[in-house]
Structure formats: C-alpha cells, structure tokens
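What follows is one chain in structure tokens, specifically the form predicted on its own.
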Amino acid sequence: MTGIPKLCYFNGRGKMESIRWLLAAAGVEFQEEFLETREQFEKLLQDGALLFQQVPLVEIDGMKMVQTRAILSYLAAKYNLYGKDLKERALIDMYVEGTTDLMGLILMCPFLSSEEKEKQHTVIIQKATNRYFPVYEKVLKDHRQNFLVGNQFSWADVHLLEAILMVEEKNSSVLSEFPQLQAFKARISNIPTIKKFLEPGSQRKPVPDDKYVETVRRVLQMYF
C-alpha cells in the first residue's frame, strides 16, 4: 500500500469531503482511517501529527499535511489540475473561494439547532442563488467552453460541482434559472473518475446524520 494517500477524519464529510473528492477525480486510490474515539485524536496531538490540533490529516510523499486548502493546493498541483500557469492559478484559487464560501454555510448545519437549520437553509439557498451561482453561471456563458479555467478540467471545476451537488440536497431546484450551470453539471458528473465516485459504494460519504455529528462533538469534546 505504499505510496498510497492516507486520510485521517471521522467517518463523515466534514472539511475532509473536498479531499475526497479532489483525489477521486485525479483517478487517485486513497486509504481512510476514522476518528471514533477521544482516545484517537489524542495520541495523533501526542504524536505531533496535527500541527495545529486540527484534522483534517492527510499523510502523502511522506509528509503529514493538515489545513484543508494547503492539502487541497498540494493535490491539484500534484495532479495536474491547478491550471497552466500563473494565471490560471489565481482564478481557480478565487473560484474555489467562492464556492469553499459557500459549502462553508452547509458545513455547519448538522451542528445546529433544527430551528437555526430552518434559518441557515433558506441563506444558503438565498446566497447560493443571488451570490454565488451567477458568477459561475456568467463565466461559462462568456467565455462558452466547457470548463471554468483554460478550458481544461481543474480543481476548480470539481469543487463547483460538489458545491452544486450538496446545495441541491437542500432544494432539487435550485439550478432552474442558471442553465449553463445544469449543463455544466451534467458534464463534469460524466466524466468517468466523477462518475465513478457519484456511484453508490465509492467513498464519496452521505449527507451527515446523527450519530455523525454525536461522533464530532466526542471526539473533540464539543460540549455545546
């Protein structure tokens, strides 16, 4: 198994998905160990494996990488997916921030209250409709190819699609007014690394439950 990227987070999306996602569309295999217990975390902090007391961890080319977007940059230059040149870089980097803005709003949810989830809903869909969707959406009309940078496939690309992907789970139809996005959407989810990780079965995780937040807030012994 060497040289094969481990993953060290619960057994959930998280700030982790991204990472998932990133390295299932490079055609990249990936290992997985789950946070279950206090007991776990501790000794990676005992370690010195979490640099900042944070997970996501990823250890890859012998390092231990934590802090998302620097895991997630290293991935998409590693694989060929952080455009051609400099360029380049900076709009992947700046739609990526937007759309990492907006999962931002869906990544707290199974924390909340079920009244502060009603409120946080209807932001993400008001947000995610007069925010950040017509830029996507402009940006695939002016420049007409089938990628957001360069016309080839990049981080950027798949971090709109994960985005569009769990904004929908909210409301199935929020994509009716952006045409170029649903267009968008059916190509990028048609593209056999994407499509392979959509299949039931592949490590792509669920919508969080329960037992996943109950699991978070022990671990990290979150007593709120």
Second form
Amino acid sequence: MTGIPKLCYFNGRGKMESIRWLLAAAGVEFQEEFLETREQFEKLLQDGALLFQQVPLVEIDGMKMVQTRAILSYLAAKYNLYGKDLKERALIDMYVEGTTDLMGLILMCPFLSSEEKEKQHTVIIQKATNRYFPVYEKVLKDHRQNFLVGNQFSWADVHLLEAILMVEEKNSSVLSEFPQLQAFKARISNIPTIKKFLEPGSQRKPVPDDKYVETVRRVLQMYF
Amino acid sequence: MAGKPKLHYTKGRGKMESIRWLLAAAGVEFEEQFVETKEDLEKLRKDGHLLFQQVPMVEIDGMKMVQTRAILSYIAGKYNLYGKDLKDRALIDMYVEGTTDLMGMIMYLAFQPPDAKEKNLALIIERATTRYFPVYEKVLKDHGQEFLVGNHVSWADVHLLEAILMAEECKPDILSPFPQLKAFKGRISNIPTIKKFLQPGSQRKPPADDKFIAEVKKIFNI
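For comparison with the form predicted on its own, provide the form predicted in complex with the partner chain.
Below is the entire complex, every chain and molecule, led by the chain shown above.
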C-alpha cells in the first residue's frame, strides 16, 4: 500500500506550486521534502531518482514522477478533475496551457535583474489583460456556468485561480475590467479544499524572495 | 461530418512538426494552410480563430485547437497512441516531456545569433548524450520490448524517433553509444505509416534554412 504523495522540491513555489494547488484542491494530503543543499540534490542524482536529472519529483502510486505537466495530468485524471471525455480534456488542456504560459512569465521574475524585472512586469500585465484573461472572461460569459469546462470543477479552474492570484500580486487591480473573472475568483476560492489551502498554515508557498533564489542557484549550480 | 484535420502554420517544422509526425504515424490524412505573411497571421487573429493569438492551430472534429501539447494529447487519445491506462499515460507523458525539452533546444538553435549557436549546439549534444538518450536506452534495455511503453506503439515512440532524427541532423553519429536506440530507430522507421512519412514527397518539412528563418522573424515580429 503506497502512502501519501511525497513532493521533492525547493521550499518555494517554482514549478511545484501548481502541483501543490491541484493536490490541495483534490483534498489529497501530501508530504514535502525540501531541497536545501547541493549534496541533497547530488544524492538524488546518484540514486537515480530523477529521470531527467531535474525536479519537480513526486513519488506517487509507486512511481517517481517527473516533468510538471506529466504529474499534473496524472493527478487531474486520477482525481476526476479532467472532464468527462476527450473533448472536455482537449478544452481543459488548451486552457491550462494558456495559464501555464502566463504563469511561466512570472516564474522567471525572481531570477531577473531589477531592470529586467520591471520590463517583465509590464509584459506580464499586458499579456494577462490582452491575451489571456479576455479568453477566460469570454468562456465564462458565453456559457454562464460556474466552471470553465463541462459545468464541472476541473484542473482548468484551479490553474486559472492560481494564475489570477499570481498576477494580482504584481498588480492588484488587474481584474478590474473582468467581472466574470472577479466572480469566478470568489467562487473558486470558496470551494472548501481551496479555501483551506488559501489560509495561513497551509502548504501554499509565499512569493519567492532572495533567499529562495539563492537556494535554487546553490542547489542546481545554475547561475542564471 | 468533419473533414480532414487542417493545420495552420508556417511552411516549416517549428512546433507543428510533432503534430504532423503524430497524424502521419496514425495514418491520418491532413491538409495544411500556410501562414506566409504577417497579414496571413493578422487575418487569423482578427477572425478570432486563434484562442491565444498563436499558431499552431489545428481544425479537427469541429474544434479550432491551439497549444501544441493539447493538440498532441488529443490526437494521441483519439488514435489509441496513449497507452491502455492512466499509468501507461503517465509514462508516455514523462517520456514525451523529455523529448519535447530536447527538441525545443534544437528548434531554438536556428534563431540564435552565430556566436551563441556553437555553444548551444554543444549543449544540445551534451544533453542528448548525457541526459536524454541514456534514459530511453535504459528503458528499452530493461524491458526488452519493441516499444517504450506497454509493449504497444504509442506517441512516445513517434516523438522519440522524431527527436533522434533531429539530433542526428546536429551530429550524424550521435547514436553510436546507444545500440538499443539504433535498433529502435530502425524498427520504428519501418512502421508503414512512418516509412511513408519519411519518404520524399510527404508532408514532413525540411530543417529551417536562413531564408525560412528570416521569413518567420518577419511574420512574428521577432
């Protein structure tokens, strides 16, 4: 009998955060092992625990899963957050790829110089308000349902909420032109498992700081 | 009744090539409409055909699908190239993400300035031979089967073959330390639908040349 899923990553958001969100939304308890030293990472490499020598790593159901998207797809399907058929899955996948691209812009911010950071912030807000948010606003407006796909809570809803909150951290009024998204944000935040995850003391990680950046660079020995 | 899938992209590999490979491998005929100018792209955007203003876009089964991975997953699911259960799919997804990362590096090589190209080519070869190919070599060696997952041809096999051929274009003898992959390449290339796709006259696109790169930069303003 396998135990609860075990996440191996830095003590911060990065690429693991979407996985934490999805597990939390599904009401699944999980453990975390935090990478703090280079030696820990080298041990993982030597033990052959990392298929492509990279984290995130999630030990689940007897597998050592790597590659963020593969892990998220597995969790979505396992916990019935992937729609009811192939076409719903197609919609969910498209929407999630959009929010992945948007959050990807934010993910790299802590590693940029102050000057690059400012430029990137502008790009993030511009893309969020011109390319991404209008899409989800229209989806919700057109079908008038509570959730993005199939009138049922799915991975796409969790991922969009995560993206909204991340962009709001850069500019708190970014949703001002998007009434559907404002209502969506409130609705999804009130789902009990998600409400719990949004409370202090949960496994949700804070906005990355200099200490996080330093840890990542030290552990991965990547000085970008 | 929906017709054949219709692919919208520039007349080159880019992100659409993996989709062409998968459709071809599944024996599915498809049409292509090429984005040749900035105006072509603007028209697609203005007409509301591109969900996130981007190509690839594939018209299939009444949908205008965008986002490469979403499209590939749909095709794999539809044409039984996604394994038999959730665990097979997890393995296929992991393997495909690896080959996606490797092919992504090769794709961007063509767009780099000359001084960065040499360094990045060396990195590609290093990653292929120390990070990616050893994984697939070991998978095949350990289970002794013909295909990567579940003893059945899948998207993972098609994607790996595509990656191998792209890597060989970077360094022709790159498979020399990998006997399993050499045999795999021979086997998968011989699957009738794939063999056909590898022949001249198919919809497979050639590597990007300078002329094509210049056109792409103009169309996408990069």
